[in-house]
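Given as structure tokens, the chain that follows is alone and in the form predicted alone.
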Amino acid sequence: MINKFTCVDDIGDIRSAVEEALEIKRDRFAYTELGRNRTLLMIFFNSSLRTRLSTQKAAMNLGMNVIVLDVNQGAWKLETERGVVMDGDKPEHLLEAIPVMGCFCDMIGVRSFAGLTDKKADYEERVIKQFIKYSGKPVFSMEAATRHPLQSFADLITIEEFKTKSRPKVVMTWAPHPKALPQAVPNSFAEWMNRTDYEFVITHPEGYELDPKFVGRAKVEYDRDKAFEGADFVYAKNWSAYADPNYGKVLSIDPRWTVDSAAMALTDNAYFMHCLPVRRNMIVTDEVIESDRSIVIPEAANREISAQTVIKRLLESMK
């Protein structure tokens, strides 16, 4: 039983969570009575495609009503910091907005990215923690500053469906991107992979080391070709620098790190994965992402399943 979902710790036993997810996938409408007359409020501080569609669909599968709020487009701009003199363009504070939001729903999903300017603020997860503290309702993360657990849960489900050996080799590789991106997806993917018995390798250029608490037991390999040898799954993702003084900065856009056919030829006929959206011919070449070993679409489709499993468990905790 859970009353929040922000990281792998909140899902409990990972094997039973995957088994439940696969059961849900076989019959998505087996629990439509569970959410009857319940309302999910989905709050977006940042853009979304897969998260928005998959989470709304998952809640509807469970019989829920759904309200979607885009904070910076369809609502007042919200101040998130205490002690600020509110004489700018943000007329409402999150501390009033959150309990008001809680009046109109039974559960809240929150999406709020890292700012990438203040590492302390980002890694304290101030926004989603305020929702947990002040809303009075179960809260789950639709991506926060340091983690994207619904994505990582879907990634795990996908690997379990496609693996052909009990202990596959999974490689997460950094790839170039023109803009600074948060560490949320790689942090979360590493955290979830570390709960499995997979052989897990992280490869990236020097300077892109992740927070050690997320790296965990993973092997870090700076030689990408060596990392790819014998891989069964290749998970590509860009992230900006974590370590000070370069936090949030782009240190390299080296095209040699783009995942191409030559790199994939080093693997054991590996499947290619990415959370999407993906910048073609920067992160991955057209040839690789369009190949029959690319599973980015099934991976995206499993976002509905991961979200439904989490929402189902939250609903069951409300009984």
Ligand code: CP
Contents of the next structure:
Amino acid sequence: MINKFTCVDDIGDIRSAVEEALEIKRDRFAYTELGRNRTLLMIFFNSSLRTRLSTQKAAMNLGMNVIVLDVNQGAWKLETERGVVMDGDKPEHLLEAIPVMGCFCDMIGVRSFAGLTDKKADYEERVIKQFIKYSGKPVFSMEAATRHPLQSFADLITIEEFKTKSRPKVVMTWAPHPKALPQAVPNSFAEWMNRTDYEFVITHPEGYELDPKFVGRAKVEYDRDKAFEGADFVYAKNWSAYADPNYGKVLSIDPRWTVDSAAMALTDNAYFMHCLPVRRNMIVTDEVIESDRSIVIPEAANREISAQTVIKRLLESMK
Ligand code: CP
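Switching forms now, from the form predicted alone to the form predicted in complex with the ligand, please provide the structure.
Let's see the whole complex now, leading with the same chain.
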């Protein structure tokens, strides 16, 4: 029974979660009565393609009605911090907006990225925690400041579908990007991989160390070529620096970290993964992402399945 989903702990045993997800994938319309006359409100503070489409589709598969609110397009701009004198461009506070939103739905999905200017605020997950506290409804993350659990769950399902060894070697590699990106995807991927018995390696340039809480048992290897040796899955992602004093900064756009065919040749014919959107020829070359070992599209498709599994569990808890 769950009434929120913000991290791997909320899904419980990952083996049974994957089994349930694969059962849903075999017949995604088996539970169309579960969500009848229930409304999901999806709230986006940030842009999205996959999360928006897959989560809405997942909810509709379960018979739910769906309302989508883009907070920064058409709604009042929201103040998120308490104690602020609201004399600027934000006419409404989250503390009123959240309970009002709760009046019009049975469940809330929230996307709210890290601001990358205040590490403490980001890592306290202030926005999604306010939704959990004040909405009075089950809340799930559609990517919060420090985690993207629906993505990681879809990644895990994808690896389970494609793996040919019981304990594959999974390598998460940093790759260059022109803008500062949050650590939510790599944090979350590491958190989920640490729940498996896979061999799990993280490789990145010095200065890009993630929060040790997420790194967990992973082996950190600064030599990317060495990390790629024998890999069965290469999971590429950019992230900005976590460590002080460089929190949220871009320290490098070194093109030697772009995932190219030469790097993939070091692996055991690894599958290439990325959560998307991806900047071609920054993160990964055209050749690699278009190769027959690239599984970015089935990975994205599994976002519907991870979302449906989570929403189904939340609905079952409401009965
Ligand atoms: N991977 C992912 O979350 O994609 P969107 O940002 O397009 O939702």
